[in-house]
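First, one chain by itself: the form predicted on its own, in structure tokens.
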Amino acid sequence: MTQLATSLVSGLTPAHLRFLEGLFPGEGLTVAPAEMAVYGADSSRRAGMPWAVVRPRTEEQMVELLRWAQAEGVPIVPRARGTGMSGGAVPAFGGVVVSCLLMDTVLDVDSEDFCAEVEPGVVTAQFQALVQKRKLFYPPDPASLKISTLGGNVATCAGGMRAVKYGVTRDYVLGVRAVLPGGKIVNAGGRTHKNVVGLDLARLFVGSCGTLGIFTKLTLKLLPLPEGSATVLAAFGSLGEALEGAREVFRAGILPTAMEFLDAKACWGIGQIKDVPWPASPDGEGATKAVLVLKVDGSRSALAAELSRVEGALAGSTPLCLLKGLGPAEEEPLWELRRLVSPAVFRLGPDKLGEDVAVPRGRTVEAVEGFQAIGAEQGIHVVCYGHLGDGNIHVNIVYDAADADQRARAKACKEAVFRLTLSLGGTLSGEHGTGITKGPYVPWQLGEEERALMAGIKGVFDPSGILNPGKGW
């Protein structure tokens, strides 16, 4: 991982605060420890403590909060909704936070170009619910829709339940502009969905973490709007068939938007905070071994026969209950229970590490039996579900933080996790980033040539590492 830039420095002089006070005048700067707290911390539970936090409104402020920070070598961490679950937005060496919230604008949506164009600040769920009244589409949909940003989004290329059909963040984003290190503004792609003219500088900011620039326009592609779609929820006796029904929809010709699973353990720790239809044995571990929810879109002439296509695909594996949705009012209480997983985990401990590995597709049996074994071996609960269709994993290991055999035995379950997914052809991270939890663990994956080549590309756009300082290769 990339360590802080000697040239930084270590903290704001009266000088610097005169300055940020100036472009920044009433609320747009925060200097109050109370108050910037909470700005030091993201999802993934770090926490570091910023120098001040401002909120630019323009472009204009950003231009000059970044000519001035390279010029005095002052770390810029940007942020915004700090949804993150990796520490990329967590101000590891201090410096000033950039958040991104109050440029909040849909500047543009257009249904003959099937694009938009949006300030980095704007509320993915709110943009989406805008789009669809216009009869488009925006598919990325992170767990966190409903409060991160698509700011935030772009910078971690965030994935989410439809991407085994839709793809993720990078494949809907067109367009960039951005300011770099020392105010300097580039515009990286278009309005076009099509462009071969020079190297995609667009798609190398997506998932860069704040460490190349700093949106402050976004142009994002759209897709016409499903006319509905359909729900199926199945549970098995076992986490065998609970994945050959998954390939059997596959081999069916069938393509879902989201193919989503839950092992025994995620399963039994639902039912103790909700009242489940899969069925559970008196003694604890439930007949449930696995759930399998899948949704398809269409139109909703089509949507009746893709059910039972579903429906028949899966019926080789011996589902122990297989429910059905047709449109949103009969599939969100199915999708519901995927979503309890999170605070379910915490029935099984206080504490996790939360990890989302993928693997090739065809190798995910392996994967989770070898990650749940591991779990077992080292006396550790080990939690898996996650987005099935495209092989990404989560691997939530729960133990007790406050026990320090428990802790080493956790951490050691983690790195066990890491070189399993790597030795299947794997990476250590599907849609979270690597930030400052992964950050030590890059060089297992990647090689000293590849680091070398990001490092470099890095100094181009920061030549004097003032952006994120601490995250990296």
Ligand code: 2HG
Contents of the next structure:
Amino acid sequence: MTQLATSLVSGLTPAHLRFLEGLFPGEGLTVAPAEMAVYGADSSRRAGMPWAVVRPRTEEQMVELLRWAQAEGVPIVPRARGTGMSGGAVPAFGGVVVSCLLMDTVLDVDSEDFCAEVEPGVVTAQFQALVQKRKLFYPPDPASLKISTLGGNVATCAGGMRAVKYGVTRDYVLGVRAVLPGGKIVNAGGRTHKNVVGLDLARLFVGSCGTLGIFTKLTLKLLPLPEGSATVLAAFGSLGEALEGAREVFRAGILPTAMEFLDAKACWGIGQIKDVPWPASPDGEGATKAVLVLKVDGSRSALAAELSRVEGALAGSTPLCLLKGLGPAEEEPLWELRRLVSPAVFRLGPDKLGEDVAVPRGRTVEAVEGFQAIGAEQGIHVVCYGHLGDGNIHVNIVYDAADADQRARAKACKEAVFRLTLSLGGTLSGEHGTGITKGPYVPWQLGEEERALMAGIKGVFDPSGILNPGKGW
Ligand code: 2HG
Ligand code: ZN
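For comparison with the form predicted on its own, would you give the structure of this protein in the form predicted in complex with (2R)-2-hydroxypentanedioic acid (2HG)?
Okay, now the whole complex, with that chain kicking things off.
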């Protein structure tokens, strides 16, 4: 955990604390450092100490808080479960951390309008299970979905595995109600699935990482629930064969729901914490050099045929083994293996830089081979896995932060990965956002004109710059 020194001294006066006590009585306010520490960290393993933590239950409290914060110049850092990987929820400059977790009501689910209205603190997986009972489907599925919230997902434009077919969180946000610094309430978008009146303010909030306003209500688009799904897991003797197999799936005209891959190091790491179905040897030099996991969905009667088409497309790459799962009970163990990769990577070393670059789909082979070559050059473990179907590659650079030489080599790796990504026409972040870990690199990708426009927009929403400072562009 890296503690950010800038945030250790509280900027709150006794009068500020009296105001917060009045607005957030009882357990609504925390100022005890031991309790607050957890609200200063997220999954980036960076941390800053909040000056205070508040837990609003109502929009009225949010309005009062943001009116006061702007008048007093107090930084405000909204957060939910802190599953973000780039430090977006870390109070880099101290300030009052606003936990949105108590605003967790599903206000409406409408199977005629195909939309739902929710408060930001609703947990994503719980929401999906709820709408599923009504034969409705909310597709975005970030790996953190069992604990992360819809508000956090919208603030970060969370991606996930089903993005290949269904898109990312942005594609499901119809409307946003948010409170701005100064206490103004903004209603953007609404319940219609199409809307071209004015600029698309709702989508502007998506992925803005709590820098423009704090959500109090989200209107989300729903789909009819597909009748069934099926999964294929295939292991290959080379990375090239796996990547070629994936291309064949698209060439065959199949649009999978999800198309994920694991490289040899990822497969090895998973094998260290779980029995794996692919051929491997304990020293990491096993026969399996890459694994693909694909999902298809649709009507139950069509699934078996769809599975054989996927199998046919992969056949040319001569899989070492191929497992099929029909329906959630058979599929879940296969997806569990994929989800284990993020923690499994720590079997290779105590620390990691977790990148989530994305390249145009046609450049994935060059990208993955290039990232692995960079790791080999620097003599450091580079693990590649993730959302192959979107060209969104997780590049985990594993190192020991206590060792200065490894720290320097990990940084050199990260920068070489970024340079290669940009040279292939890619982006530094496909789904985790820039937060504080990638913030300094944003000018590598965005020009001065674009950054000036973004800064201008930020200034309109938040003229005093109090909302989540240090997370801009
Ligand atoms: C995933 O797809 C997540 O598993 C986490 O986005 C990736 O830990 C990571 O770097
Ligand atoms: Zn991911």
